[in-house]
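The chain below stands alone, shown as structure tokens; this is the form predicted alone.
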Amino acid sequence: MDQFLQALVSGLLLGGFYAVMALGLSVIWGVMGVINLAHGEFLMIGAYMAWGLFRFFGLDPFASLLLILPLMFLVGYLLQIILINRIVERPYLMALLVTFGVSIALANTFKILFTSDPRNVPVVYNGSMQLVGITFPIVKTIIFFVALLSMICLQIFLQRSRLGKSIRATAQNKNAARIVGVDINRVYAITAGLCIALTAAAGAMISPTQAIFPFMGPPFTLKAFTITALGGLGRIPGALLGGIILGITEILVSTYVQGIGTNLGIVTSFALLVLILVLRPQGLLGGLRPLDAEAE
């Protein structure tokens, strides 16, 4: 009993995680229709940005948000200015394509710069704390309180906010939106840098806790997918109850089933992927777009 309630408090952390690690997808994926493959290589630059700031200025992976945040939302407005919005009308296997190629560039441009060997922060407070008999990880636990807080921002920015309304109703009809005044352009970038830099927030948050090298990125993007199918699309609570499904039942069939490997992220996130696509093609909540719709 006892390992089993640890279980399902290490996969609770992990959900946690694995919730803001998708939501720059899911957002993305809900308001423009664009299917981002370079979802894990944004994760994998905050990864490294956390890492710079730690080895050259000391700063705390947690503390160094506080700069992550604004230059990843000025590289997102950017590259959706320039880049995305020329393909959001375009059929959705433009925009995989076209991420797909960002994807490579930014992976083999920093194998480039920072070789294959992996990096790692070594904070001090990287340990464990004993509460009722069940195991905390320190990192673990404050990456979890750190993303609740980060998509109950999201959420009161969306449904509060003039803007986040905007957000909204462009998701639901951009037509719609156009007609009554809404600069879709401005809107989409908004909404990509907002979703990069919470991804790359969450490749600086798991720094300390993952080893860092340029190719870390596509089986989060896998992982971003397989929660996206199960929680919706541009939905917080659906990410949160995704991440926490997917983190449980990576932790519980690591713990109950021996000799799994350490592909096992990976193995849980493709078959979860392919079990909701052959059972449910439209995702667990009704979250994923028909093909031809997205075209349209």
The other form holds:
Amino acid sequence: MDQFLQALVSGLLLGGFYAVMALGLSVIWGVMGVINLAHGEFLMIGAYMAWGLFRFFGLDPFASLLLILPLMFLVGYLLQIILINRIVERPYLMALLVTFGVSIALANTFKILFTSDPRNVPVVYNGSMQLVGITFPIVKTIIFFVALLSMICLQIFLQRSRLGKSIRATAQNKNAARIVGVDINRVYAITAGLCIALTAAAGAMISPTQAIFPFMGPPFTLKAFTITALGGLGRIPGALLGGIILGITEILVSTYVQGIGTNLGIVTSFALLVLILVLRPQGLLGGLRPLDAEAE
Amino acid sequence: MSAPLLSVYDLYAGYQDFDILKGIDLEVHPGEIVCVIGPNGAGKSTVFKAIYGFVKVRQGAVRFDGQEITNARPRDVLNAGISIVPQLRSVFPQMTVMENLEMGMYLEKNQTRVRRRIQYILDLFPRLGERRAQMAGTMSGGEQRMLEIGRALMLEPKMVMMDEPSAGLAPLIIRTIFENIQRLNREIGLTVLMIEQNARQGLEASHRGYVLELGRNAYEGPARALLDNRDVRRAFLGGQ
Ligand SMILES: Nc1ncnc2c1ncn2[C@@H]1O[C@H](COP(=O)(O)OP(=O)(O)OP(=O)(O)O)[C@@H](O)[C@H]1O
Ligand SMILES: [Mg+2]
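I would like to compare: after the form predicted alone, may I see the structure of the form predicted together with its partner chain?
Let's see the whole complex now, leading with the same chain.
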């Protein structure tokens, strides 16, 4: 029973992280219909930035978010204007090819720059505390709350602000957004900026808990994909639900299945993805269909 | 006669390298309801898209309220005083009626004015008022049309362009839509340029009409005269 409770708590903590980790993919997909296969690479970049700032300037990875967020917003914004805006209106395959190309280019550039040696960010508070018989790893608990906070902020931004509303409007019907005067390309660029910044932030946050290397991205892309299939496109509560389902499943499997080894995350995620796509191809909550589809 | 509010002169536009419009002329005077009819594929929607900056104008000019708006961006056209209700459904399905109206005034930053204007539109269409908190995507086709029209009125446009406002609606609802268009025209002096597939009803609700065919002007005149014209009747109004 204790073991089960512990697994649930660990899964929940992991799930909170998975939710922010996946949001970038899900929002870009929902707003512009582009599946960003380079998603995990932006997480990798965030992790490397946190490592660099920690290693050379002694900056704490959570403090480094203040630098990483604006910088990666700019990167996402420019990438969208320079590259992605040209392919948004084209068939799906084009976007897949281009973002796949971006992912390969990024991973290999980082390999050349930093070699494939794993890097670590050994923060001093990397321990854990006990609470009512359950172990809470400190870093993972902080990640969970930062993740929750950023999702709440993002949700309020999307629901309440004028800019947030224009993003939702574009996701729901881009032609209609255009006729009320929304500058679609600007909305796309801001969306990309936000999503890339959030993804890189997720990478920075987990830097104390896992090895950082150039090819760490793809498993995260796959998991983000699974979470999106679970929770729907561009929906924050959906991403939270999907993240928690994946997190808890993963921890339960690793707790009760013996000898599943280090690839368990990918195996669980992949099994879950196949299961959803077979049973409910429209996504668990019916949200895998782009909202804009009905308008076209 | 007064100076035209909208004048489209010798308009050429199309998709890829191909001209769909081959010299369209069109005028709308303040306070008029003008109806454009013509067979499928004649280029009616393309005229609207060209005016609105969705399709590039290759030759000719568009002037509105004394301003040259040829190839202007959608937001500049909006600012000049034209709003549009497009042919395809265009509500934001996962936003409430209120939020949809709010989006109609996206270009206005003063929230007090936005709220005042929303109240005005809700009073104008009590039906929308009753459903202010409903998600637009769950409303009936007719209600969604009313919402699109209400949203188009948010910025107090001088003219609204409607692309087939009656499309896909039940006969009774179609009548309500046309009655509302005429009411807005009477009560707030709204100028309307509309495309109609229900040519007869569209013309009956209008002051003047244009018949387009193969990207060119075929006939034009007072709506009454078009309804009585034998050639127009035979070709475009279903015989008799
Ligand atoms: N996006 C597009 N790309 C290429 N061709 C197009 C596009 N949109 C319209 N066309 C073509 O332009 C021509 C005119 O289309 P348009 O939509 O203006 O016709 P319409 O008069 O509005 O017809 P309908 O009554 O069916 O709405 C058609 O032959 C159509 O196939
Ligand atoms: Mg049309």
